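Next up: a single chain in C-alpha cells, the form predicted on its own.
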Amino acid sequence: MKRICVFLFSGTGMTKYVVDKMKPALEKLQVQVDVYPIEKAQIPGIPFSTYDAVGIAYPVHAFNAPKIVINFAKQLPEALAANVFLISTAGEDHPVNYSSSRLLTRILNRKNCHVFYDKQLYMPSNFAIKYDEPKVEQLMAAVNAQIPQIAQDIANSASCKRESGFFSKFMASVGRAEWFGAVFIGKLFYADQKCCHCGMCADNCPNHNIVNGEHIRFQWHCGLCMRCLYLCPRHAIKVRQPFTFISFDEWYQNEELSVGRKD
C-alpha cells in the first residue's frame, strides 16, 4: 500500500475542503493518507523517509502561497528528496494566479525534491467579493467533479504542470508585499460589542497573533487569513477602515463550507 502525507494550510475552510474530499478518494486507491496542519506540524517528528509523496495545499493569497507555507517549506529537512504534489486554491481561473506555487517549488527543489504534480482548484471567493449562491453550487460541482482523477494522479505519480507566463510571474513577485502589508492590516481588525470572548479566535489563529483577555487584542503578526474573521462564532471580529471590504458578515449557505458554527 502507498503512503503519502499532505501538509495543509487552510485559512478559512476552502483548502481544508479539499484535502477532505482527496483523502476518502485516495484511500478507495489503496493509499494510506496522514494529513498534517502545517499550523502545528512538529517537523523532527515526521517519518518523511516512510512516504511514498509529501503533499502541500495551500489557499493562493496575493498571486502566492502564504509567508506561513513558504516559511513551512524553508524549515523542510534539507535533503529531503520527496517526491512532492502541490495543490492550491483560488478564488477564480485567472493566469495572474498561475505562479503562485513559483517560490514554493524553488525551495522544495534545493531540498532535491521532485515537484512532479502541481493543480490548482478554483473555490468560492472569500476576499472582497462574494458570489451568489448558483455560482458556488457551480463552482463547488466542478471541483467535486475532479476530485477522483486528482486522486488517481497522485496515486499513479501522473505529472501535472502549469504553465505562467511573464505577467503572472511579475504579479507573484509583486503580491509578496502582502506578507508586509498584512501585519499592518492586522493591526486594524478589532472585536466589537458582539464579542463573548470564548477564545476560538485566539486558540485557533496559525500565527499565535491573538490575545484574548479583558480586551481582544490583535499583535504584530497577521497572516491575513482571515480564519478569525470566518471561526466567530457571532461575526464579532471586524476591520476598520479602509479595508472594510475584507470581512463578509456571513459566510456561503453550502454547510460544507461553513467555518464554526453561527449564533
Ligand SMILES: Cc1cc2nc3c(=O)[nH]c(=O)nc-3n(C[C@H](O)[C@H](O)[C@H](O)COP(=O)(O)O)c2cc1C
The other form holds:
Amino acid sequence: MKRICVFLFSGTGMTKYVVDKMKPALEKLQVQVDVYPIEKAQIPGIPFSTYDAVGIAYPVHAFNAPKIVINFAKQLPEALAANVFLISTAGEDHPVNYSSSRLLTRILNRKNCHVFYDKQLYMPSNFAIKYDEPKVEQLMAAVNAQIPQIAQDIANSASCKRESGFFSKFMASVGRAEWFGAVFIGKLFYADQKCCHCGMCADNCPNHNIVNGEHIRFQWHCGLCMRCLYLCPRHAIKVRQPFTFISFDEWYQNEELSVGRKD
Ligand SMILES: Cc1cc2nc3c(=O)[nH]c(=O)nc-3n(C[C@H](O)[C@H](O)[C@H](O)COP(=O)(O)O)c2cc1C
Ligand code: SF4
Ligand code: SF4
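Same protein, different form: I have the form predicted on its own, so give me the form predicted together with this ligand.
Okay, now the whole complex, with that chain kicking things off.
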C-alpha cells in the first residue's frame, strides 16, 4: 500500500473540501493519506521517509500561495528529496492565477523536491465577490467530477503541469505585496457590539492574530484568510473603510462549504 501525506492550508474551507474529497478517492485506490493542517504541523515529528509522495494544498491569494504556506515550505527539512504534488483552489479560472505555485515550487526545488503534479481547481470565491447558488453548484459539480482522475493521477505519480506566461508571473510577483497589505487591512478589522466574546475567532485564527480580552483586538499578523469573518456566529466582525468590500454579509448556504475550524 502506498502512503502519502497532504499539508493543508484552508482559510475558509474550500481547499479543505477538495482534500476531504480526495482522501477517500485515494484510499479506494489503496493509498493511505495523512492530512496535516499547516497551521498546526510539527515538522520534526513528521515521518517524511515513510511517504511515497508529499502534497501541499492551498488557496490562491493574490495570484500566489499564501504566506503561511510559503513560510511552512521554507521550514521543510533541507534535502527533503520528496515527490511533491500541489493542489490549489482559486475563485476564478483565469490564466492570471497560473503562476501561483511558482515561488512555492522554487523553494521546494531548493529542498531537492520534485514537483510532479500541480493542479488548480476552481471553487466559490471567499473574497469580495460572492457567487450565486447556481454558480456554486456548477463549480462544486465540476470539482467533484475531477476528483477521481486527480486521485488516479496522484496514485500513479502522473505528471500535471500548467503553462504560465509572462503576465501571470508578473502578477504573482506584484501580488506578493498583499502579504504586507494583509497586516494593514487586518488592522481595520473590528468586532461590533454583537460580539458575545465566545472566543471562536481567536481560537481559530491560523496566525494567532486575535486577542479575546475586554475587547476583541486584532494584532499585526493577519494573513487575510477570511476565516474569522465568516466563522463568527454573531457576524460581528467587520472591516473598516475603504476595505468593507472584501467580505460579504453571509457565508454560502451550501452546508458542505463550512468555514474551517480548529478540531
Ligand atoms: C486575500 C485573498 C486573495 C485572493 N486572491 C485570489 C486570486 O488572486 N485569484 C483567485 O482566483 N482567487 C483568489 N481568492 C479566492 C480564493 O482563492 C478562493 O475562494 C479559495 O477557494 C479559498 O479557499 P479556502 O477556503 O481554502 O481558503 C482570494 C482570496 C483571498 C482571501
Ligand atoms: S467569534 Fe464573533 S462573537 Fe465570538 S469572540 Fe469573535 S467576534 Fe466575538
Ligand atoms: S485575523 Fe481573521 S482573516 Fe486575519 S489571519 Fe486571523 S482569521 Fe484570518
